[in-house]
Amino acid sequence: MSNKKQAAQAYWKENLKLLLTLLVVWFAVSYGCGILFVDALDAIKIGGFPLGFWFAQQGSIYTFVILIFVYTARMNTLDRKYDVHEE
């Protein structure tokens, strides 16, 4: 296998790892905190918000925005590391 091909595979592997990590957070915050464990979390209150309710109507959306920007920054680093970035 050529070096170039190996590099491409390593790049893809790291990409998938990052993707899976971020998607786990995505799932945990929205489906976990906002739906599956929402009633348990509602027992905790932050100010006037029951925590589960806050995740369902506010927190998950903030997390989504942060996730995309983290992904963008990490991918740009990764692209440079493997020298596949665009000129």
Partner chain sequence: MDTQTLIYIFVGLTFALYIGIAIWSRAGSTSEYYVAGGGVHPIANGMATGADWMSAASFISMAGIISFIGRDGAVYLMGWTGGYVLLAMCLAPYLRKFGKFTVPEFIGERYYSQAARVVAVVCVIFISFTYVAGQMRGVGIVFSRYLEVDINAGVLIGMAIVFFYAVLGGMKGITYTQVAQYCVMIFAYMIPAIYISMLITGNPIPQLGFGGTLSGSDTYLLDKLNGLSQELGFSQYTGGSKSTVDMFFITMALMVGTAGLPHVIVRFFTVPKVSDARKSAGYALLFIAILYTTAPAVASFARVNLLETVSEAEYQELPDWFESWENAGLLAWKDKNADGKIQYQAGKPFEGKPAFDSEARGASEERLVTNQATDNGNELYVDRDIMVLANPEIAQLPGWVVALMAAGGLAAALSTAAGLLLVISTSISHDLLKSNIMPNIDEKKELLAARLAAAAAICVAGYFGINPPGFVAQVVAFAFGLAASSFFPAILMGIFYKKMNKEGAIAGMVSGLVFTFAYIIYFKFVNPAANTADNWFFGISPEGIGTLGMLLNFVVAIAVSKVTAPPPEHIQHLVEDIRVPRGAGAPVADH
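Coords for the form predicted on its own, given the form predicted in complex with the partner chain:
Just the single chain follows, nothing else.
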């Protein structure tokens, strides 16, 4: 197997690992905090609102935006590591 093909496979493997990690975070925040653990989180109040409600309405959105920035930064690093970045 050529070095170029091995590098492409390693790049893709790291990309998938990053995607799966971010999807797990996304699932935990949106489904876990917004639905599964809402009763436990509602015991905590932020600005007068229960934390479970806050995660369902605002926290999930903030988390998704943060995940986009994390994905962009990590992919730029990964692109430079495997020399597939754009100038």
